[in-house]
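First comes one chain, alone, set out as structure tokens in the form predicted on its own.
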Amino acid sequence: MTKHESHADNQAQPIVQFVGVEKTYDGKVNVVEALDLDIEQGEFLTFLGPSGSGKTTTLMMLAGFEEPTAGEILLNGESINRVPPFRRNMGVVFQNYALFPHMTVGENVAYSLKQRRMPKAEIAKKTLEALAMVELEAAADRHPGQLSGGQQQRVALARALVFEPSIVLMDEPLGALDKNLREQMQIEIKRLHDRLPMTFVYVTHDQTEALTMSDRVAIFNDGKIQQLDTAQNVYEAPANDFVANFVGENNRIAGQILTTDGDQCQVQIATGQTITAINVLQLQPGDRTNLSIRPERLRVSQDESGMISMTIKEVIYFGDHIRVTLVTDSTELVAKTPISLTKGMNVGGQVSVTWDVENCRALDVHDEMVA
């Protein structure tokens, strides 16, 4: 059982509720549209989506830096629409750190405690505890300019945690870090969440970051949540064509529904073949569809027992697997294949491709290009 599941079982009322929330800046286009969302006590929820999808605006409304045009945001059942940010008991971490350069690390972390007029001894104690959580207690007397980017982000995190908020909000907090440091900080933030009795709400456009850190992921596009689910389900069982193509690498095969039978359907694709797929959206005969199959779910072999006969266009070595690009006159697929199964597979060679029915999902047709 995950932390989210255990909290969801024990917590009848979500800590945060968005009820019919909308946001527009010009009175014409909704940046966030008719948003209903429950955030559970203690979970790690990530808002994931392309630029302009509404994810950051939603976070800023929760933080109090933006006001909803319509609808209500509830915290523990009470509306906070008109509650100023500093009274919401939420820690906020930004991408640009937002540290005071003239203050020491310790003074930066202690700032919110001083604003709350805590006793000096308690401020000193809590400040050191917060710095210890991010392994920076030895840097308390240094200034932000003397620290690396990763260390500065740790200070920003300590500052958000020091007053023990009920919710920690993070807006692209690792966006300025290099790949290795970013991955290290992902692990550290997730470990902190596992230790602390706090709810984390995290915004990113990085799919890998969302999948590795989150209990649940909310996929945003065009101001709406396209899917809200566990990280595994968002990847393995995308709800629509946009989610399938935005999250991870995906094979997309255009086709038309021929017949339906329960939760399955028969789909004719451009090669003329008929493919059996899971009818995710209860499409009807005659409807257009895009079939979704993850590259690691394809099986490539050099016999003729597969569903589609294809030509090898490209073979790329990735260390732990081989990425094989396969083509016909009308279709291009990518397979991620164990190295042990690729012996003798060369560019120009003929292979057959197959997969299990449960890994082929008939979705809608989302024509817009995914960034």
The other form holds:
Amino acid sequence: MTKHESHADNQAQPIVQFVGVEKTYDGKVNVVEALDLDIEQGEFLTFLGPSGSGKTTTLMMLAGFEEPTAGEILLNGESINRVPPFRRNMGVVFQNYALFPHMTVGENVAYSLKQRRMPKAEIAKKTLEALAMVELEAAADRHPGQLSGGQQQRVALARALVFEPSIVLMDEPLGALDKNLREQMQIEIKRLHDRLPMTFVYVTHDQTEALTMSDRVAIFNDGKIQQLDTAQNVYEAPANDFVANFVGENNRIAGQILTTDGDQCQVQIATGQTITAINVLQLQPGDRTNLSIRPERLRVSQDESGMISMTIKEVIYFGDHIRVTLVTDSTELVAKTPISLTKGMNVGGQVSVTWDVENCRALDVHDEMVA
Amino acid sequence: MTSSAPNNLKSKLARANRRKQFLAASLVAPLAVFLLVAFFFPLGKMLFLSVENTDVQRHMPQTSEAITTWDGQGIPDETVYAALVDDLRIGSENRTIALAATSLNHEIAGFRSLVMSAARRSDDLTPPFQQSLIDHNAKWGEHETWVGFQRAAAPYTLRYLLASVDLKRDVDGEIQKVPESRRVYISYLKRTLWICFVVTALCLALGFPMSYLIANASPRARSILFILVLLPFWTSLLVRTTAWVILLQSTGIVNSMLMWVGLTDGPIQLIFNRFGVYVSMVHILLPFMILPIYSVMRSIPKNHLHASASLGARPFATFRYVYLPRALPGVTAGCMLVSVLALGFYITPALVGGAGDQMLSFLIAEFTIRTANWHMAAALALLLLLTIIVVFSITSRLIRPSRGNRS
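After the form predicted on its own, can we look at the form predicted together with its partner chain?
Expanding to the full complex; the earlier chain stays at the top.
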């Protein structure tokens, strides 16, 4: 996209562009494969993927700690391949925080300002502001080792934000925290992003984190972006079998395409039934497919009115909903149903399930089962 | 509930702890006993020699006994002189008087010949002995002679310790510097400290980059570099020192190379001087610098350096403010190890150094082996020990390890 076109679209130029970026460590396997990615000004973009999917490597290339083997990374339209990390002006929050243990919290936060040779009074003022932003003014004179994990995380945030970088990169910053603290920090980070005019790029393997915080999510696997879309679309309209299974809970029904009709297709599944589904990948008759249906989209009825008759194998009470595991000889499905509809559902009981066509997507067959 | 329950609990805990402590103590007991018997006891006894002073007491017992009652004014009375003549007679018969005379000579120069000649004539002396001794040699009537004798006859003396730092007591008991021509020990001490300082500095200058290289090398390269560092470390110190003699002598490889390249016409004196001492001491002590620095460098997380760079620090600033402070504990440990070991070096300077390159331990060896003056050897050993303690505490305080390494 040229500058002219971008003006014509009345759209701001992406702040960062990856153009055909590749990375290999051993010259045999690409950790990142032919990556094209635009990061929009001011967005909260999350790289989500299992370990070894190339998401952290991509982030590290953006930060300048790793050099792309091929391709180019552009910042505001200019290549930064040759720009060393200390000139990139990006805030980075590391896994395990990477706070300097020999400096106080205040010194840690002031470090970037000192490197920029700001006047002392301004350094003191900005440091205090940054610490106030994460509610840790009182801890300025303490050492990182004396703080709890959550507090250290907040110091790391303040340190990465204090010099007002245009981009903030976060590499699994909440990985070391316990669940409650992690949820609380997610909200804090999200609020910070809303308040500050900065672009956040966030790496995580935790899908809940990705869905709740991001404007857009890039799903990584095998060094490639599998899908780049809003959190809602990634969940509601997964682009392929991998994404469907990696993000959220998924019911996977193996089958074969019989006929196609526009964006729909007929799929024969193991029970012998034929099911109508959205043909997301333009599959052809005869292709193998995995159907994807989210558990909350399944409707369980206690009569035979549904599409597939099944036996209840397990009923688990979750308070706000009930999770029902249903089986036939060949298929196992999980349904999340409101409590009001589950009266009289007992293990061993016969039910039938049904769903709307638009919630059943025919996807490819991804070999590795992702937990 | 009665209050006996918590008390009961407390006593149970105490009993359990006692059992644990007893077990722990019995585990270390063999080592503690060994250290006591084989290290602390001999060490203490040896160092005690530096203040011990029994020669005169043992070989001139009667005079030593009699002089304790002298008030130190003028000269002693007849009883002391009579005791002296008795001691001289017995001593010259047993041929032990020379030992006492040598010891007395340490206190006052010329005392040896005074005593020996008196001993030879002791049978001719007649009472009153005070007069006949003074007739024999006027020095027996001098106040200074007896002050010196009284000091020499005391069971403990500071004489050797003072001598080890080129000091002595004059007749009035005032501490004074010895005449310039006889000042030796302080210059040895200064030289020892200087050699130690230079060797430590050189080891640090060579060892720090080397440690960095090893710590950041690939696993394969690391093991090779490690072998290069450790191989000399496993070789005997004597072998390594003599190897340097072979390399650096005037017909050695280094000189042959220099001449062949044409850098010099004749052989350069590379050994049996300070240069040779520095080269071989640095070579021997380098692993003691590299190993601690390396192990600390390995523990510095890479993402701390990344964090520093991302915050806008140039590579030098990252090194100065993040890497170096984290590496300092290793540098401290390395400097302490090397300097403390260097202070006590004996064989290497003795083999590859000249007369002007010997260190304190050379003097200690001289006094123990050649002149058999164990008192002086002990005094110098104490001096060396104190120097090591001082150097140790200075280095550890000078480069204080960074605090708060818990994260």
